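Presented below, as structure tokens, is a lone chain in the form predicted on its own.
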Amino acid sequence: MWAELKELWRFRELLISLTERELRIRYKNSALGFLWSLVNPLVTALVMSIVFKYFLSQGVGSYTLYVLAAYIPYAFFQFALMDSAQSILVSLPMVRKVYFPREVLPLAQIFANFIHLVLALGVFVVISILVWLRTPGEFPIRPTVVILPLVLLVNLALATGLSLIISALNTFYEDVKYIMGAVLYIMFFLTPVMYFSENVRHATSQMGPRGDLLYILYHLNPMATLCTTYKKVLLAPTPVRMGGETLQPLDLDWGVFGIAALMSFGILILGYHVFNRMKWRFVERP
């Protein structure tokens, strides 16, 4: 694996060029450019706010901000996997003619989406401050925002590992991208984007010891832990009202986050190993 990493470093300029190309293509001939990429998460968050806050009585102040804090990183995870899935297939003519580390193709897609994630979080901070200026209260951004780079690194590791596996498998078995689409759709509802970990804790606490196990299993999904972590790192804790009962905010469970981090970096190592085992067979793809 070290030899592959050294070779990847030698071709780092190619990776940078491909990443820049992806960003230019994405915002080409667009007057608003990057801002258009925020429209989808913002509209989604607003719709969720209307449904959950007003129709389903999800009693949380600035509910839209809490949804955005989780939806923006989940969108990065989703689009990184979807874009990288086709990265080898669409470049097969070049793969067959030119030598270069094949991993630069999915990595360019992942890094382009990661840059978008960082920019979107910057805009999120600005929106949070504007909301606070309109309705002054406790300042929404927490001092814990300083550990955001660590959370981003774990998120990047998870997305990269899975993207490498999916892009390699999808080169030979195109059913993979359809299966991935279905899994991502289900996973969205199993991730605390439009609800809170407090909701999950309250629901599982009614089940006794079996509920404690279910709560742990729920957070073995690294994206569930990451979405909760983004909310708690970026925004001030807030009580959650559920069924007429007020749930006090839970502290961030660093043990669970540590498990998610270990799983994410483990998936990264596994993904790179799988990709390197398969990448020189890409030219055999009919």
Contents of the next structure:
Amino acid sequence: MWAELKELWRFRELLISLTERELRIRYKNSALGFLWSLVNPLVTALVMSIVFKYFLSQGVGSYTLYVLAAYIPYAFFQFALMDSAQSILVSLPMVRKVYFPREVLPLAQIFANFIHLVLALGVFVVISILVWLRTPGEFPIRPTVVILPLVLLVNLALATGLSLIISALNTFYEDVKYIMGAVLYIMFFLTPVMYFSENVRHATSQMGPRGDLLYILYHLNPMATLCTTYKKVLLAPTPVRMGGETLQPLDLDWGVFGIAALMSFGILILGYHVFNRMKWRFVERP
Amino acid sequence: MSDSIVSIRDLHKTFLLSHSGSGSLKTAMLWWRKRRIERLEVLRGIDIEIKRGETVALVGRNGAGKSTLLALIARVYKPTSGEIRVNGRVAPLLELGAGFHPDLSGRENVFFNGVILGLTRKQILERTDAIIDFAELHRHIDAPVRSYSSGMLARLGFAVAVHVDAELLIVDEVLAVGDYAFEAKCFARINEFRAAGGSILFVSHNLDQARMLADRCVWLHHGVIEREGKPDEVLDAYMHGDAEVL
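Previous: the form predicted on its own; requested now: the form predicted together with the partner chain:
The next block holds the full complex; its first chain is the one shown before.
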């Protein structure tokens, strides 16, 4: 693996150029250009705030920012995996002709999406300050924001590891991307984007021992832990209304976050290993 | 530094061909029992030495293993067994626009192609003007490549490949593009490249071209070297032998 990493480092210029190219192609033929990548989270935020305000009114402030804080990273995760799944197939004519470490293809997709994530989080900060100016209260950005880079790093590791596995498999079996699409859709509902981890805790705590098991299973999905972490790191704790009860906000569980981080880096190492074992066969694909 | 740029010892390459064509999980799962895997031995023990400054033509019928051999030298494939040693930078001349992205401009593609072939970003930026001059594409260089004709793509691809300081140029049947004037320019540039000590390995079905360019000729037949030596001898034998087979 070290030899492979050294080789990748030798080709870092290629990886940087590919990432740049990816960012450039994406909005090449559209008038709004880069702004399009911000439209999606903004529209989502708008719809969410309308739905929460009028249909799911629960009387405890606005959940919009909380939804957005988790939706932006989840969208990154989703698009990064979908873009990288196809990356090798799309470039197969080039892969057949020139040598370069094949992992630069999915990595460029991941990095381009990661840059979008960082920019979108910047916009998120601006929005939350605007909201605070309109309805003054507790300042929205917390001191805990300093550990955001760590959270982003874990998220990047998770997305990279998975995308290495998926892009390698999808080169041989194109069903993989459809299966992944379905799994990502299901996972969206099993990840606390639209709701809170407090909801999950409360619901499972009323089921007895089976519930505890369920709670643990739920958090074996590193993306679930990451989404909760984003909310808690970026925003002030908020009470959650559920079936007439008001749930007090829980503190961030560092143990659970640690496990998610370990799993993410484990997946990264596994993914790189799997990719390296398969990468020489891409050109010999039947 | 050794005086050969490529040395190949007892090189074998075997492909596994599956007749179900398992491009999907369904076929892979339904056919895993019945799957007939055929081993296709494309190269069966090749020994070649290419010296610095030497131009070698590969000839042989379709399926003889010429392109596979080029791809192995370009490190696209891993050898099944045997050894390939390449002591220097290799630039494969890409097929019509294989490394080009249709939505990007010619200039952006030149940059990107140069980086793939191993230049740093600074180096390629310094050479972009020379490349555009050579390709004679000043008017179109900022238009997206999808609007280029095949001749323009070929000119651009060739221009990049000869500007990356390669020590070995790998050419797989792409010299017959562009108009007469540009072809003459390509040959002039190739001669310059050779004079400066560059090596070329090329595949051609145009035997006159092979006779004219090559210092040495290698005739590949069913994955082994049938004959190698002076172009005239080998090409005569090849034309004669091939006529017999037909």
